[in-house]
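Presented as structure tokens, the chain that follows is alone, the form predicted alone.
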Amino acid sequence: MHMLKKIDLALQLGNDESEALKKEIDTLGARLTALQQEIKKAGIPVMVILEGWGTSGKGSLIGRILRYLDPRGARMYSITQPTGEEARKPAMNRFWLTLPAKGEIAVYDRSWYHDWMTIGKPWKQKEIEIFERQLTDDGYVIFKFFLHISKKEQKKRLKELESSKNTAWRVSGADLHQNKNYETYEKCFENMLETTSYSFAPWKVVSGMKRKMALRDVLSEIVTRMEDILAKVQAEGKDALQKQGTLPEEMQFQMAPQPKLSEIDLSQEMSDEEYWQKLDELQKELLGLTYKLYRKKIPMVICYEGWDAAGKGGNIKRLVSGMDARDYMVHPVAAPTSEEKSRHFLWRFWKNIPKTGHIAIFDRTWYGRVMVERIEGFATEKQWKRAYNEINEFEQELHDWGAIIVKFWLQIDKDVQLERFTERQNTPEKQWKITDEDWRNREKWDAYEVAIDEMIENTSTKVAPWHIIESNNKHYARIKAIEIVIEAIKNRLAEI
């Protein structure tokens, strides 16, 4: 494709001062402002990445765009180096916190292509892509812009800021060291564009030898495409940009399957005696094995799904008692707030990522869009369809990153759940465990097994198995998720 060659920097040599060129500005400027507000009214979240040359302009450019904005609705993020937290945390966690919400526009001074400009260090070219391909499947509207310019006005932009001691510090090593070695870093960002200008996230090459220009043809790009967008939703309707999702063959996962749930035998017993003799003996087990992940700063992420009234709290309130109180954090999940409702649903849940060396416990988890949400009918089905491979992409990239993984279903019987509830209700000081909306899940008994069977069956992974927790007596369930979790630990230290 050669994106690059196909500017010819050359030719730009227009009157970057005409009086026609600034009233096209204006006019686009004004329909952007108007834009805004048809975005918002549509719930569209938008996302506007500028990449480019050092000098190139990407600043100003930014700064003429916000000004068109209201900016209520708009907000901007510079992109540097990640800070010491964010370096403990997966590469694409702090893009993810900086999402738009439905009806608002996200600026970038740089972005998650930041690593992949400087040459030499890691980028994450599958991650990029599973994190552009999720967002613009679920409605989120991305413009990358690569701002182009010669390295002879590159280099004679460095001399201007250079020779004022006001502009001086805005010239840094790296922008010295890119015009140094231009044709090496001009076939790095050709390589990236041509990589990354996916058909769901284009790039757009603008040249950037006179701004003016660069911000009519910035405009005038994300006016057009706005317009067209915003068409289209008006004609099919507010899910027209909502996708079904697809996944690349070598996406592909391998699995782990897991028996159906009404093939599960759930006659297992356990002696007092023995629970307390085996609980002391694993916890302090546990408490030495966290101390090494600690050490080697490998994190975990455990979760716990099942029915209600299977256990959960109990479950894991045995499994911290067996760990550093500093070293975890349980995360209960109930339904998403207004705010998390705005944004793709992944995203409440990249807000929670341990860091390395540390354990995230969640109290329900992201499946709940292909359980609760699905069969309540708060997914539509291309929504709670496409999270199969958006979670086991999630789990992927956290396994990737070095996470160790382990997933419990509780499974107890209906008999079981429905004493469970009634001793609930009967009992004052556990009252507060029992809603109106257990009785109502209860009701949909058949339907949620249907749908539970299918997660387990299509998010089962290599990486990240589910595991099905025998809860019909709580003792040996609790020491079960003990022992697998001590299991999964040692897995983990022995690869080291």
Second form
Protein chains: 2
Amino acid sequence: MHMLKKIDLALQLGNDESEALKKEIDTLGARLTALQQEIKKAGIPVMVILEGWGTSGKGSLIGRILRYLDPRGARMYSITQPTGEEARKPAMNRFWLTLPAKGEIAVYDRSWYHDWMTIGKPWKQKEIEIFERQLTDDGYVIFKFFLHISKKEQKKRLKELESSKNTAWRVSGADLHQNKNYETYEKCFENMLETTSYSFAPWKVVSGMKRKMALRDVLSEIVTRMEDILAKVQAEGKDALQKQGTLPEEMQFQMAPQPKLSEIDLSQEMSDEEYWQKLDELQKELLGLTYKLYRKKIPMVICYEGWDAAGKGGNIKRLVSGMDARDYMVHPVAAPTSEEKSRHFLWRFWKNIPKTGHIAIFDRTWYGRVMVERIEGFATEKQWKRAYNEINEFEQELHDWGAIIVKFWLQIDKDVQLERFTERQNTPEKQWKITDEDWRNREKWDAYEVAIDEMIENTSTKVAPWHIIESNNKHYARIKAIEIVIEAIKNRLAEI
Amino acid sequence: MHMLKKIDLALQLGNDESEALKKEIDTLGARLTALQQEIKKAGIPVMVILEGWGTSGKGSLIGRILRYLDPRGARMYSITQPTGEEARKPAMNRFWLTLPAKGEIAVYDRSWYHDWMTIGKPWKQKEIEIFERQLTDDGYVIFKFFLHISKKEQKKRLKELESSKNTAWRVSGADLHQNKNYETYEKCFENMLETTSYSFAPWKVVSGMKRKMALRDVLSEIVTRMEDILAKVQAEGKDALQKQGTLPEEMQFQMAPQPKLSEIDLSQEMSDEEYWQKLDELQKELLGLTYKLYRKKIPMVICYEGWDAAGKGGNIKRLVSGMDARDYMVHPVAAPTSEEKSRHFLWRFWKNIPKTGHIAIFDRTWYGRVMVERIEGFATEKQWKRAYNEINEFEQELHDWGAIIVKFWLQIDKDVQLERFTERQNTPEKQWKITDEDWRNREKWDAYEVAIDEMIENTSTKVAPWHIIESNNKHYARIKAIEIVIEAIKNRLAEI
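The form predicted in complex with a further copy of the same chain, contrasted with the form predicted alone above:
Entire complex below, previous chain first.
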């Protein structure tokens, strides 16, 4: 409890208008301007957040920092209460969406700490830690500043603002409440700073008693740390900031083990009659259940992975036939765009998290990281190895938020794939479904099988288990998938 | 007044369960599935909207249509009340954001007619017409269906829904109000259908009395029209759907004429002393004024265009120094991404419209269409010629919504550009600012000058006039730009 206390606010009561200070700021500002170009060249994504007491000068300080930055590559976010839409997504969702691309700088006036700097609000500490750790593991640089002022100074500033008609509106009830209960807030802030000053994203408390000195201190911290980081990247190469992260053997998740692919029996049969009858019954049942989810505002995430030609498309089609088109959205996942490639790999999936009461169906998913990206070398070994843990954390976060998660692996054997490929090749209306890439992937079947077995072993958690769907027989596979979705919904509804 | 009346609802009371009808639907559905692939290949963006009476079966009909579509290329939007965020943007903004890419299909359950199908709400008829016209001019295909049922049928369906606990929640107060006041709504809908059944985007009223027949009618309309359109594209080539649009000589805007570039005197001087003094004063004044905009929720759009090295970046920097970083956002505009290129050219700018009370500053703008895209041939002649009118309509829409619009052209002469290019080339910290492209553009100076003169002549409207800023002297240019922004704000504040 002394990140705030150890700052001697009285010490800072020097001359804020000295020429020397102005010069120092000018020099630091010019260095920041130059550094931004190097950051861009090195492709480092940077996030700078400013928290602090009301009236501590966050806004004007950010304005000053932005002046040193080329707006083509810098973006500022003002964080307030989540909107109605945002409140229906996981708490960290809206912050994931703000991620800067490689080489860009995002500056935050308030941040993901905003919601939890109000006394009495529950802390999303675990989620914040995961957010900052996953990003810094991936080479993001995060600066966290806290602007500190004394109770007396805050009171003085509030009075000044209130004294003029032009500024009185800027004083909020929250600011006044803060000043009145300064000591309580101070404890709350101390606690936040201590708990969340991670080695990978430490807090820097800066005295906000004098505006120019505060600016100098913030600039100086950014410039010094960025210069160190750039030197490291220069010396060790592009991937110097990539961290090992948490490896599978260190993960702490309760698992729901599944068999290896080679152990799966694929000989199931299903008569046409049985198929049509069951399909009709199950779709009707599913419709009723999804309406219940909608009314109870329970979100659901359904993931489809499987071999090429395993029948994902047809399976999804039959599943959604038992849903109301207004409740679900199918997200086909193709190769990432350049925008997506230049951010953390989970970014593009956070963009498609459903709101409460809705269902998101992913046709291919974030598991591409540990399959195609691993096999094709699009992800480094560090990246795909730590992805198991990142994915488990991601799914745990969705679970904790309240989502039902169902993950399907559609399993077929190599002969059936060949049959289906050949049929597609020979049927004019189906030719669009088959590409050279499919044939190339097929040649790597064995490597993929190793990767898939590892994936299922490492990510079949209790809260988001894999379901292997035997799909040599498409009818059987479709019925089984719908049954699993129905069961997952029933289980959740039984809990509440 | 007879788009609804001419539909004989009684005629449709035939057998909805006949085998022949089922077969017809299956055939149409299969054709739609195949057509989607052709639409994709031909790169045609398609929008299908479904409006209609409450309980007319829009939702389930859309669900059925979606089953025939590959989700990789089809997206469904459920339109309800605008969120708080959306309500702070121009009314059509949220619909612009949903535009499908070339070859994709967007299906809407309710649409941009949603807000105006409630009795008593003001109509955004002009905005809707512009939206649909601009899109169809650019090759979008828009289907507009209205599902019609009788008062008696609606009453029956509402009662059915209410009778079961599982469905009663689906009956809204709005539905009941509609049924009670059926005749009034009917007049309102007739009026809407008549007024907005444009030749380029006509309404098709479909009887919703029998669900399968309605599905058949909708599928049939889509399949028939799409086959015609595809045949046309096959015969006439990719640009067959591009329309001439409204040409400059047909535009109906009040203009605020400006001199030609060659007539501009660029000999201004400004002493350092005068510059620093004015800059400080003006920035302070601007800060106060932007706070007023914020409080009165007036949005502002500031556009910067100008020759390479005319000093846009530095000018913007000094302008925003007189603003609160929380109120403005600078949007640097580079070459469009592939996502942006495959949609109407205004799409990417609609994404960055500020919310009320905020300021958006565009560093390069939608005027790229009639400059670089024209000169380099990225836009066809049809496209850039009709862009003058599209842009004027766009800016008029922002104005009508309440935005202050300020457009700057930063003018320098060819010698000054050469000086600045050379200086950039020879100064290591500035080399990133100069590219081969800049030199290539310079060679086309004369062609650009023709395009710019035409641009200013055609788009300097009274509501969004161009301001030519003499920028050989950077100090002079910065002061003049801030003064113009201040004046624009004062003028607006004086009006209210």
